[in-house]
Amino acid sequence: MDLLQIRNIQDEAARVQKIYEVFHEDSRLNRSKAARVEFLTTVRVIEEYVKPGDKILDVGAGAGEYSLYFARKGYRVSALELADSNIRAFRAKLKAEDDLDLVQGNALDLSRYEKASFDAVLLFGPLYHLSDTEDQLRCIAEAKRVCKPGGKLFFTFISNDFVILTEFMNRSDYFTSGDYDKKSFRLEDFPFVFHTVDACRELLRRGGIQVLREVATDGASELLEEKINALDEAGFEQYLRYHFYICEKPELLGMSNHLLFVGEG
């Protein structure tokens, strides 16, 4: 099934299933040095707020990159994922000694988990797909409900403004024929839902989230992929230091394909 056919699927959950048959989440965060920048940045931020033994819920766990990392570091991890292809990829990575709970489910319904039962809740994917604002707020409310008082919530979004440049790198005619409003520069919300930085802030405000940090998790790494991948280990480590130096600068926040917001309910 191609993207044109997927676009016509009305049921959101069914559409997400098909999207991840086209986009392979299993390799997205680990296929190269450049692809690893988002993961390394995100983990670095999360580890400032949690301690081994804490309970983490990974909602929209994808192929398990974050769940497995934290489970193998001694955290008690529960993971929930919707897409069949991601579940299969996740299970293929599991080792006998991995102690985590993986279930298939929808971020709009976390009723299987008790109220205030997790020290941290990761929402790394659901807001890429929920186009209806009420569904987005319901998703946030469910994450808040299962997070302990004083616990931390981590939300990721795909950045509307920078994706335009990423698409231009892949298509030289994108500025004239791309799927965006030519005056407002608003992207069409397919195959993912896109947010500006201000839209992220407003959604989280409406969801009752107090934002503590805002991070441009991958910055320009996709645009610079070839150069980053050509770096030796010392060069890559220095690039990461530079990225960490700029990724929370307010003036550069929107210049990233992915955004991370840390908050409390």
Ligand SMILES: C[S@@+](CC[C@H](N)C(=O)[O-])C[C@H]1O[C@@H](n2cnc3c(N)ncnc32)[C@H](O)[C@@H]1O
Contents of the next structure:
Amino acid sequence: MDLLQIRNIQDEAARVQKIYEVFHEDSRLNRSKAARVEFLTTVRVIEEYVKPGDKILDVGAGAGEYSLYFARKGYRVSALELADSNIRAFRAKLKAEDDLDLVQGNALDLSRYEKASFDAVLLFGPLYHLSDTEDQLRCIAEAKRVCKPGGKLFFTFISNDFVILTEFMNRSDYFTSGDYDKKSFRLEDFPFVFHTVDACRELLRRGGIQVLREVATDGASELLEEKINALDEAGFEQYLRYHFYICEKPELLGMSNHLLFVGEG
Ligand SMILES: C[S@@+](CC[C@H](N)C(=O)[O-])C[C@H]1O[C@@H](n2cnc3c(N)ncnc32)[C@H](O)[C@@H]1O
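Can you give me the structure for the form predicted together with the ligand, which would complement the form predicted alone we have just seen?
Next comes the full complex, this chain leading.
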């Protein structure tokens, strides 16, 4: 099935299933130095708020990159993922000694988890796909419900304003014929759902989340992929230091494919 056919699938969960038969999550965060920037930045922020032994829920866990990282560092990890293909990719990475709970399910219903049972909840994916605002709020409410008082919630979004440049890099006619409103620069929400920085803030405010941190997790690393991948280790270390230096500057926040918000319920 191609993306044109997938676009016409009305049921959101069924659409997500098909999207991840086209987009492969397996190596998205680890296939290159440039691809690693998002992961390294996200983990660096999360680790400021949690300690080994804490309970983490990874909702929309994909191929398990975050779940496996934290489980192998001694955190107690539960992972929930919707798409068959990503569950398969996740299971393929599991080693006999990995101790984590992986289930297939939907972020809209976390009733299998008890209220106030996790120190941290990661919502790294469902908000890339839920197109209805009420569903987005329900998903945030579920994450809040299972998070302990004082626990931390981590939300990621795809940045509307930067993806325009990423698309331009892939298609030289994107500015004239791309799928976005030519006046407001609002992207069509397919195959992902896109948010401006202000829209993220407004959604989290409506969801009763107090935002503590806002981070541009990958910045321009996809646009600069070739250059970054050609760096030697010392160059890459220094690129990362530069990225960490700029990634929370408010004036640069939207200039990133992915945005991370840290909050409390
Ligand atoms: C781009 S991937 C991100 C995977 C991983 N969390 C990461 O950050 O690399 C988005 C993930 O969210 C999952 N997802 C989307 N909607 C979901 C929902 N309603 N419930 C659970 N998972 C969902 C997708 O199947 C996919 O694995």
